[in-house]
Structure formats: structure tokens, C-alpha cells
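The form predicted on its own is given below as one chain in C-alpha cells.
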Amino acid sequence: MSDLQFPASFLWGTATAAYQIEGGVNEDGRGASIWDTFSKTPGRVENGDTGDVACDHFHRWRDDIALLKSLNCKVYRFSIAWARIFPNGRGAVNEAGLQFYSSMVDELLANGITPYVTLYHWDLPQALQDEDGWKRRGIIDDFVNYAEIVVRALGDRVKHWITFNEPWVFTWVGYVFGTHAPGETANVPTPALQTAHHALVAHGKTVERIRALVPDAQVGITLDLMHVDPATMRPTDLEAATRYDGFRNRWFLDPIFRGHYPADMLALWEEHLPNIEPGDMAIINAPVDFLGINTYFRVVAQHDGTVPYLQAGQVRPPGEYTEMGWEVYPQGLYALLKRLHSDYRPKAIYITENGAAFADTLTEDGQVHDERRVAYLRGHFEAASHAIRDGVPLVGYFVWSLLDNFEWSFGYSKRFGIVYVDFATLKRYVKDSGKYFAEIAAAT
């Protein structure tokens, strides 16, 4: 711990998402989401797994909050299931859904844990997907209305709001690559660019709505960002790395912080651009109080035809990799944080997700000795500490994840938690990484 120096005000916590942990999919009036539909479609999720039960957090949330306290979490990031609030996406409010989250907020605060609420973590109500989901312009107003109802109910106690989690993923992976809900595919980027634009406009409108409702709120967005290196110093690979950075990072960072999409990507995708209405870019450019970043690995990019409308792909350098096939490269976190600070100057940055999946084994005496995850976290904590010393306004770190959970299309086959979940019994066991995290959090 000698290399780790964090300010006394630094915030340590963990993160989860509603569909990944809650279960209770048919309880208290919750409607169906696109992930209910997707996971029940044969062949979509490993082993046919679904989130019907997940970690049963819906019934065990008090115990899980006690677990958060035992891990010395100062903050906890969780998401609201839109379909718990509006079973049909809009219309009549399901008061039982609001009460569920209201009770959670009260319990967190009673335990000295500050809630950070994500309004959208991929689980769109199926009723709205039946109307074309994020491809329909009207989804913007649907989202803002949903957000307003939640903020009115919780905003007297919740002061930290995240509009969207990883818009790149739910637009590109959901509407072009097809491996996430709603599982649509396309051989052009048009659907991803249009859905992402609608999400960004919804973000900007929601930022302003939250501020009007809760003047002392802190509002931001979480983007999945990554440091990009070229595979070689050849001009073709350098250019490919720039395009890949535009694809994964700048397409979202530039409109939020600069009010326009990146010029090079507009030129590259000239034939596939979204419909942008007058005033949209100014709305997207609404000032945010913080930027949340989810980051797990770097990309090493080369010029090839892997993504035909990008003419870029990834190479796999030698090194250590997690169960997800992601490179362990803490230097990438430092480089990313420095770049965000120098290029975009966010007022504050949170690492809203960072962690690793490894093949964990539960011993007979209830221990999980996950040395590789401990090493992964230590390396990334050190990178974060160095970035702060070098002037980056990093104010908090949420480890992904509190619990082993439903890992989207991988089902229950990948474990990210610092707490082990026996999915047969749903019993929780704090891993060595959880004990390490608790020590770090207590020392700050």
C-alpha cells in the first residue's frame, strides 16, 4: 500500500446493474425488458442463462448493503430498472418499483453510504423496443419523462446521477453487432450512429431536467473508454489507431464536451450519419459535473478490414489476459486519465467501473484466493494514484463488481465480483480481493 496515495476525500465503492443482480423479474409489477426477451431467446446467452433470479438482490438487498458497509464502501453505484418504474416504458407509474429503490436509498444512507444512481444500464422496457427502441426519435421524451419521475421520487436524498451507462455498447453491440439486446445486426454503422445520437440528446435533456428538479445535484454520464495504441509506427497503423479512437472514444466525448462530432469521423461515415435536428448538438453539450469512465483494457489497433467501415482492427500483444480475453495493462488507465484531463478538462472524473474476470474457486472453508484479481486491482489503483499526483481530477473509484452476477451474453460463466456468489445457494463469500479492497478503502 506504500505506493498508493489518495486524498482523504477520495471515494471508494463498488458498482452493480439492475438486470445483472436483482432477479425478481415478475415481482411488484415490473414489466419485461429487452434483456428478459434476449436472454430467453435460444442461443443468445451462454448455457441459456437468464436474469430471472440473478443474485436475488431484489430480496437480499438489505444483506447486500450490510456487505457494502463491511467492505468500507463510502459510495455505491447501482442502476434503476426502467421497467420497474414504467412496466410499459411510459404511462402509469408503478409505485411499488419506486418504493423498492426508495427503501434502498434510505438503507444506504443509514449505513453511511452515498448512492450514485444510474438511470439507464441497458434494460430498455420491451414495450418501447417493440416501437423500434432507440432508433425512434420519440424515445428521447420517453427517457426524459422516466428520469423525471425517478428524480422526483429520490432527488431529496440522491444527489449524484448518471444518465447513461456505456452508450457505445448498447448502440453498437445491440443494433449493429447483435450480441447484446435487442440483438439486431447491420453491416453498416447507421443504426448505431442514430441510436447513439438519440441517447446523447436524451442525456443532454435529462442533465438539464435533473438540475431544474434538484439544484444541488451532481450530474454526469458514464462512457466506456479505452487507451488506444497503434500496433506499429507505420502510417497506416497510426491512422487506424486514430480512427479506432474516434470510433470508441471521441464520437461520444467530442459532442458532450465540445458540442460537435469529430470531423474526421463525420467524413469517414458521411454516408451513414444520423439525422441531427437543429439544436441537438447544443443540448448534448449541456455541462456535466463529472465524467464517469468504465475501462478494463487497452486496444492495440492496426490497419485491416476487420471492421469494414473503419478499416481497423485489434491485435493481441503478448501479456496477461483475463477470462474475458482482455489484456491486463494498468498503464493504459494512467494514459487514458491523463488524456481525458488534457483534452477535455472534465470538472471531475470517476472510474465508475474497473475490474477483472478470473476463474475463481471456492474452497471447502468458504475462501476464494483470487490472487490475480488482487494484483489486477493493485496495479490499477497504483495507476489511478499516479494520475491524481500528476494533476488528474479523479475523485472516486467504483470497482466492478460487488457481486459475481449475470454477465450479459456470457451468463454466469464469468465472475467479476469481489464477493463470490454460489449461484446454487445464492450465498455470498468475500474473496481475497474483497478483503484487499476493504483495506484500501479503510486506509483512505
Ligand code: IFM
Second form
Amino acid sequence: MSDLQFPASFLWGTATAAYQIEGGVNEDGRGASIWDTFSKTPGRVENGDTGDVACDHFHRWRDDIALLKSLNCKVYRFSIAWARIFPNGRGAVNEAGLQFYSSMVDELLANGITPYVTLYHWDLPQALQDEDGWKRRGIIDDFVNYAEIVVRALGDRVKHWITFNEPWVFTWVGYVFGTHAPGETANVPTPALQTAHHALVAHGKTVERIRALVPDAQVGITLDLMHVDPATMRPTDLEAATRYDGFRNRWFLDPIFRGHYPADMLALWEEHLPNIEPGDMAIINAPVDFLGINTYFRVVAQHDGTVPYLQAGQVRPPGEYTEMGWEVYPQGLYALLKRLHSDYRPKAIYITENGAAFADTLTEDGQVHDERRVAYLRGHFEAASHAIRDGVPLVGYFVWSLLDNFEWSFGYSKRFGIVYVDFATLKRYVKDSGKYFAEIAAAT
Ligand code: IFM
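The block above covers the form predicted on its own; next, return the form predicted together with the ligand.
The complete assembly is shown below, putting the previous chain first.
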């Protein structure tokens, strides 16, 4: 089986997120989230799709956990919908929401699967967005309070916590580019930098709060990171690649691991900086037990004077691309892992998401022969195995995703699952990639 070598302790699993799979949006007292509002706004999501039903995981979670077990998952990463716990973002706790996740945790543990819980995977309660969402500094306390309630309820059994999923995405795409909820746009980076700063401070405070509540907890954050290559060796392109890396990677890594924003980016965005209060950077710099990385592609950057506030854009090298238009480039995963280890020395690294969207076909006998996804996974598993061989403390790998699901503004048009979902019947079919994953997970 090629040259895959993982230590016996390596943790294989899959990842999902609440809004993308749960459905049941009006059940058991759940409040509205920004993704309910956004997806119901005409023109925002392809085909008018919403998460109202999604994969109906809210009703089928026991079967889905059986599926995880059949795939030999040792670990499972899922997120909590804030609006199930606090329908209005804060105030009275909705006990039914806590009970839903508590039962899931029990079922996972009964099946020998360790839960990894993400506290925020983009579905902000709409009530908090009505108060300016992540732009308002007070949201930091709202988040910490929400996290505390969840951790108090589950922390006796859940020992692995991820504060945020991909803060770059929900701040830049939600508050500057406008193609994710809440759909705001700006022609300066300030709203992204301000909302990201609030999320980072909330992260640091939550790390400390979780440790105080659950002394044996492992706490980390998940960042969306990528290897960046320059398009040419011209100085302008080399500098553009450095800026792109600052924009996508270092703006988050530096404060978390070094306690300051990167100096070159502070200079570049001098006129657009967020309000930073005394003590904030030390809070953000709270030691984490692990770094989670979501990584799918590399970026090849070139100088582009037409791109405001960055003067850097992407080129599309020849090669293979997924349905998302993302380059298939496993060498980038190896390079990224090596670089994170040498530059930031996290105690442990998890790949908290990696996978690919391809156009799948369900055969009449219920098979999905997704050989391109199998090849994508094999290439990335090899890169991960080489990184471990070369000293990177990579301890686990969560494939994105368990199920085909609601892919945000693309609706159900992009399939990332290693299990196919027929959205007409909601029936699940394990794809060839699921079978391949199960073999690898069993062999480790
Ligand atoms: O579906 C998303 C997920 O919610 C966050 N990371 C990237 C995935 C694929 O786009």
C-alpha cells in the first residue's frame, strides 16, 4: 500500500460542521443563525439551497455515528450550533440544545470514538449579528460565556476543544468580500481585521477558561492555512508571495504563537488597523495544546497592482483542479507542515480538515467510484506520512468530510463527502474513498 507509515497512536477521523449537516433548524428551541438568514436571502446561495434539512443529521445522528464506526474513525470533529444553546446569543440557556450534543457525545464514546468539539464554525446567532456581530467588542464576552456553558455541560467527557474554525474565512469572506454570512462588503480591510481581532481575543480568553474548567483538556484553534509559492523568482513576485502569506497565514499564526501581528503586514495596513486594547496580544498568545490546520490547496502568488491593499493575486498553474477550482498539490501539504513546525513549533498539529469536491455519480447498485478523490487522499496521506517521518508532530488527520453537505454559498452543488448523500431520500452510500479511508484507518 505505497509508502504510508503512521505511528500506532495516529488518530484518523472525519470532520463536519453543525449548519452544514444538521437541519432541524426550528427544532428543540434552536434560534436563528446568520446562515439561516443569509441562505434565505435570494441570490446568496446557489440554487436557493438552505441548511433547513441539510443531511438531517439532527434526526439521524445515531446512524451517522454507526457510520463513523464502520469507517474505523477513532476521532470525530463536529461543531456546536451556538443558537441551539443560546437561541438569542446570550441569556437563557436552551437545555434541549445542550442535551442534543450531550447525547451525541455519549454515543460517540460508547462507540469508542473520541469527540473533538469546535465551538464556532460560522453560525453566529442572528440576534448577535443584529448587534453588529463580530464587529462589536462585547461579542468577546458573549462568546466566552457561551463556551463556558458548553464546556461545563460536556467537559466531563469532552477533552479536546477547538475554539474557532478558520477565522480568516468568516471575517474576510463575511465582512469584506460578502459572499458568506452576514454578507457585508467593504473596500478596505478594516472590518476583517477588527472582527478577526475580536475572534482572536475571544479565542485566547476561552483557552484559559476551558483550562480552568477542565484541567485535563487539550485546547487549540483551527486555522485555514496554505503553502504559498511565488509565480516567478522576480523580486516583485517574491514580495507578493510574502504579502499573500502574511494575509492568509501569518496574520493569525504570529499573534497566537508569538504574541504580535506580523510587522510587515502592520506596516502595509497601517491605515486600516483594528483597535487593539492593552493586554489583548498577551491574551491571544495564550499557549495552545495543538494547532489545527484546514488545508486544501496551495497558492501561487504574483504581483498584481490592481488588487487593493495587497497588490498580490493568484495565478493558476497547469495541473489538476477540483470542482472548487482548487489545485491538487499534495507537496504543498508537506511544505506547509514542515514550515509550521520550524517557524512556530506547535506542541502538536492536527489536520482538522482536508479533502476534495468532485462531481460524483451514484451507480444503480449504490456505488460511487470516486477514484479522483481516492487519489487526492492518497497523495495527501503520503505527504502527511513523510512530514511525520521528517519530524513534524502531526498526531491526527480528519478528512473533510464525513458526508456530502451544505457547502455554504455553493449549496449542495459541491460534494466533499467520503459518504454520498442522496439529498432527495437522505440515504447515505459509502463512496470508494470512504472504503479507502476505512482501510487506512484500520491499518494504522
Ligand atoms: O466546507 C468547508 C468547511 O466548512 C470549512 N473548511 C473548508 C470546507 C470546504 O470548503
